[in-house]
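So this first bit is one chain, no partners, the form predicted alone, shown in structure tokens.
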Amino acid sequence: MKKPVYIFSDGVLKRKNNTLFFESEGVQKFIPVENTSEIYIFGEVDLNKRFLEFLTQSEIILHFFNRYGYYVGSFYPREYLNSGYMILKQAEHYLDLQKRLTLAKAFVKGAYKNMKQVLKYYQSRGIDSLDRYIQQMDNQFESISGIDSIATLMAIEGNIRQTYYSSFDLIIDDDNFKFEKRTKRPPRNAINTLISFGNSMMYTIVLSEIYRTHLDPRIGYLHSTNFRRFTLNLDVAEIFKPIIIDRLIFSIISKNMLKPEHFEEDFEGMLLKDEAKKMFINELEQRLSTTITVKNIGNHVSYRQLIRIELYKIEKHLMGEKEYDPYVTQW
């Protein structure tokens, strides 16, 4: 089974004996070609066409990442499942403002039940207090049936993910990670950080995983098709951020893997060590490979592969054969 690999030194990326090669100050290192699904760079590492277009040969997509942890962006290879027809089915369902509701709607419909089945799971070990958060969260949700506009919609949107955010602390209970408030680019504390970090390998998963389809990750719904290189990763990414990223930082706080000197802040805000960043990664592939089993499946699918069937359910909408229902936990 193919696997990514991360990069954090400094060095070069070639093309050596028909594979990958990674050469560092002291450090020589074959990737091999045929159990690479992408790459994720985060140090300064340099390279030429001929490896890119290896990449392209060898179906593998190249993520940048700068030294805050920010995504700067894609090699994104020549699509190979590329489909004339569901591009059209996309632009139909993006040209059309109702179809494009429904799909956003659902979008907002599973980041919703996502975040609201984070705060069941710890109010059944005992946090009470989050009830009046879920509630909130339900009333903001009850308007969402007569929405009309896009925009109006993503601010609904916005204001069920800040109550949920306003519950961090109550389950976080940790001083050295106060969640305050929400802050990004830059980040103002180690909880912010955390979760911009954790958001934008989200969406380069999701990102990932659509390349191995043939839904066009430049036409999303919920957030607008523009100038933007991506929309529709950002769009499934809001559904299992909850419960992949938020469940994985709530996780390894309780577990006191975490401490305040794996956090650094300069005059830009604060950003994450590389050895929390390789353990933070660690943590999400195991997570990424844990397998559960999914309503309608019936056999155990990890959730990754989760991600890639939400892909195939989104496939089925554009093409009329059964209307989106969004993947929702069961703990």
The other form holds:
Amino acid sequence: MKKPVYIFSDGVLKRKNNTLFFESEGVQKFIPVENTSEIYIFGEVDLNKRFLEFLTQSEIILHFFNRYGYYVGSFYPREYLNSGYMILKQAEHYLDLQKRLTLAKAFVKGAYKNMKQVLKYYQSRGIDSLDRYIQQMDNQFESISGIDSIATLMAIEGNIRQTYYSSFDLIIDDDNFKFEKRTKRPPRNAINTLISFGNSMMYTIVLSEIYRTHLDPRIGYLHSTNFRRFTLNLDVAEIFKPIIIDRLIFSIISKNMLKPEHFEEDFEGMLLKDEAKKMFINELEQRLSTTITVKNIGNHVSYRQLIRIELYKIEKHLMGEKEYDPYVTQW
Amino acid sequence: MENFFDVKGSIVQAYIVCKRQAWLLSRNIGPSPDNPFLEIGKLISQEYYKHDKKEVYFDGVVLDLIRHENEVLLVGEIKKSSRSKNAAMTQLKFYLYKLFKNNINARGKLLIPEEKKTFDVVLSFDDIRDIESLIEEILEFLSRSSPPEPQKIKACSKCSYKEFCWA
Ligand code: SF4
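I have the form predicted alone already, so could you send the form predicted in complex with the partner chain?
And the full complex, kicking off with our chain again.
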């Protein structure tokens, strides 16, 4: 099984014969291409064109994060599973507003249902006051059926998410990790920093999976496309953020794996130290390789495969084979 | 009929095993890249027959291996198992047909190294007739605007489209 490689140190990435090679302060490390699915770069790393060409040939994506842990961008090698047919279908569903709305609504529905499942889980563990939030989310979601503009749909999605986030303090219940309200760019407190980091990871994970399908990541349906940025991964990530990232954050905090020392305050906002990023990624990898049972496909489907399957479901929707019904977690 | 699709050997083979797969291939909807069975297939052809010319591209088909034997060109097709032997034989005959159309006389050999088996394949006049009508049939089929729905067949369990078909 291929695995992602994470680089936190500063150094130089090179091609050496038929393998990838990382050099950092006298330490040299080979990265075997055949075991590498993608590379995450958090440190200051130099690389050259020869290296990028080799990555293209080896079908490996590179994701860059800056020293604050914010996503910078990806090196997305030339598509190797190109299907003109699928791209035409993707464009067709983008250009036809009704078709676009159908898909965009499906993403909102998937996100809403999974957010609700998260709250229901904590409700079942005794946090009764979550009911109020679930009710409110239900009401907010109800209004999407009549909607005929993407902008309004996005606004409703935003409202649902706001309601959902405002319940976080009840779930976390830890003075070191008060959520208060969602702050991005920059995140103003520890929990917001974790959410931002986790969400960025989720976007790149979905992007990496898209690379292994026939879909073009530049054509999204809920997130508006300007054909220069990746947006389809943002759409699909909405569905998985609550069940993968948010649940991970709750579990890390409840297991006391994070301390206030893992954070650093700076004029840029609240930052996560490398050590904590590594721990977070470790937990995330574990979660992604956890297997579950999925209807039709059977036992032992990992969360990472589940994301791929979600993309296949979208392909089948585009082909007119089967209407897309987003994944909703069971527990 | 106008030839919109390039009927490649892989499509011919797929058509015999599963028509849906042939349709998907024709639209360049390739299988999951990390299916373990695909990897095994690649490894086998790398591992064995190190001294032969491999993966030769010819007129839209990829020949697994070619070698000269007694002045005649020998085309080898490597398979993991004899499970879909008939489809593989047809695929090989299709290659021989393509070569024949280009005035190259060749013989074929189906190689199954893991089972230490080989099968000789020659192209007869009946084969040529059969292949031509098969190509017609495939072209007709590929012109459908959507693929047939997946049907659980034996091949599904090890098929690299499995996740896609049953998602
Ligand atoms: S999974 Fe089954 S139906 Fe789908 S392409 Fe493979 S053999 Fe055909």
